[in-house]
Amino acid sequence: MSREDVRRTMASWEAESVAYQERHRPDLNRWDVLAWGVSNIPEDQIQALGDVAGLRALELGCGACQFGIKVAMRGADVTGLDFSANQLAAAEPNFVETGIRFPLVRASAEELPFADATFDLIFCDHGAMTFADPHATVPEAARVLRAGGRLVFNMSTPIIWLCWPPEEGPPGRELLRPYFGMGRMVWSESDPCVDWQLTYGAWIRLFRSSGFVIDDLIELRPGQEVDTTYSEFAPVDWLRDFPGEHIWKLRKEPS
C-alpha cells in the first residue's frame, strides 16, 4: 500500500469512527459472547482461536477494541494496534465498562513497531488485513510471530467481491466483477477508503512465500435468523447460499 493510501483510509476512518461506533454498538458490545463477522458466529461454536489463555495477543485493526476486550476475557494478553486516533480514542469507555484494559498501539499494519518474534497470536475480525495491502501485512504478521504462533483473521470472501455492484448495494446472484481483477480496490470516489482482495491462489502463494502454513479456512454460514447492524453487507438468504465471510486460519513455520 502506498503511502497515499494509508492517508487516504486513515482519513476515512477518522472521519467515520463516530457514526460506525454509534450505528454498530449493539453488535460490537456484546460481552456475554465472542463472536465473528457480520452474522455474529459464536467463537465457541467455529474455534477459530481455540484456548487463548496466556497467549501474547496482537489485534491488527482493534478499532474501539471491542473484540480484543473478548478475547483478553478469555485470557490472552492482548495488544491493540489501530491508525485511526478516533477509534482508539473510542477504546476508553469499552475499558471503563468492562473493567478490562490493555496497552494500544498508534500504527500501520504494514510497518508493525514490534520486534520479531514477539507475539503468540495475531488476530482480527474486518481489520487491518482488509484495509492494509496484505503483501506488506502478511510477511510482517509473520515477522513479529513466534515460530508455531498463528495468524486469525476474518476478512470478506472473494466470492462476495464477485457480487457486489460497482455502486453500493447488496450482492446478487451474478458475476459483476472479474475474478482475476481483484486487488486494490478505492468503492466510491466518495469514500476514500482502500479495500484489498485477492484470488485464493495468490492468497495461498503469499501465506507460503511469507513462512505460513494454512490450518484451516472456516467459510461462515449464518443461521436462518441473523441479528446484526451490519444489515448493508448482504441478505440472509444469500449469505445462507454463498460464504460472504471466512477466517483464515495460519501457522508460522518452524525457520
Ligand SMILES: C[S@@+](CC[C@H](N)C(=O)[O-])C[C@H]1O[C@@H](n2cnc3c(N)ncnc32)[C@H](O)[C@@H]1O
Given for the second form:
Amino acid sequence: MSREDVRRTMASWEAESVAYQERHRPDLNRWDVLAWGVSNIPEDQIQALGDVAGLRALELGCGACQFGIKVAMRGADVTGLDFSANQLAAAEPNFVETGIRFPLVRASAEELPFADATFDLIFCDHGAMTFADPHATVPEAARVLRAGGRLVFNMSTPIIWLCWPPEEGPPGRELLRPYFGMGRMVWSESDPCVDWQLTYGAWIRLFRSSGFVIDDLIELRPGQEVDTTYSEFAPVDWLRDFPGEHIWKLRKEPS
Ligand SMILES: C[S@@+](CC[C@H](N)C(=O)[O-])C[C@H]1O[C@@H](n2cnc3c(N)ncnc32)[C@H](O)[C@@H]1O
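In place of the form predicted on its own, the structure of the form predicted together with the ligand is requested.
Let us now look at the entire complex, which starts with that chain.
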C-alpha cells in the first residue's frame, strides 16, 4: 500500500467515524455477545477464536474497540491498534461503559510498532485486513506473532466482490467484474477509501510465503432472519446462497 493510499484511507475513516459509530452502535455495542460480521454470527457457534484466556492479543484496526472489549471479557490481554485518531477516541466511552480498558496504539497495520514475537493472537472483524495492502500486513502480522501464534480475521469474500455493481447497490447473481487481477479497489468516486482483495490462490500463496499454515476458512452463513445495521452489504437471501464474508484462521508455523 502506498503512503498516499494510507493517507486517503485514514482520511476517509477520520471523516466517517462519528456517523459510523452512531449508525452501527446497535450491532457493535451489544456487550452480551461476541459475534462476527454483518450478520452477527456468534463466536460460540463457529469457534473462530476459541479459548483466548491469557493470550497476548492484538486487534488490527480496532476502531472503537467493541470487538476487542468482548475478547478481553473472555480473558485475553488485548492491545488495540488503529490509524484513525477519531476511531480510537470513540473507544473511551466504551471503556467507561464496560469497565474494560486496554492499551491503544495509533499506527498503520503495514508497519507494526512491536518487536518480533510479541503476540499469541492477532484478530480483526473487517479491520485493517480489509483496507490495507495484504502484501504488507500479512508478513507484518507473522513477524509480531510468536511461533504457533494465530491470525484470525473476517473480511468480505472474492465472491461478493465479483457480484457487487461498480457503483452503490446490492450484489447481483451474475459476475460483474473479472476475477483475475483482483487487488486494490476504490469503490466510490466520492469516498477516497481503498479496499483490498486477492484471489483465493493469491491469498493462499501469500499466507504460505509469510510462514502461515491455514487451519480453516469459515464461510459465514446467516439464519433466515438477520437483525443488522449493515443491510447495504447484501440482502439476507443472497448471503444464504453465497458466502459474503469469511474468516481466515491461520497459524504461524514453528520456525
Ligand atoms: C470496520 S472498522 C473495524 C472495527 C470494528 N470491528 C468495526 O466493525 O467497527 C475498520 C477499522 O480499520 C481501521 N484501519 C483501516 N486501515 C488501517 C490501517 N492500514 N492501519 C490501521 N488501522 C486501519 C480503520 O481506521 C477502522 O477503524
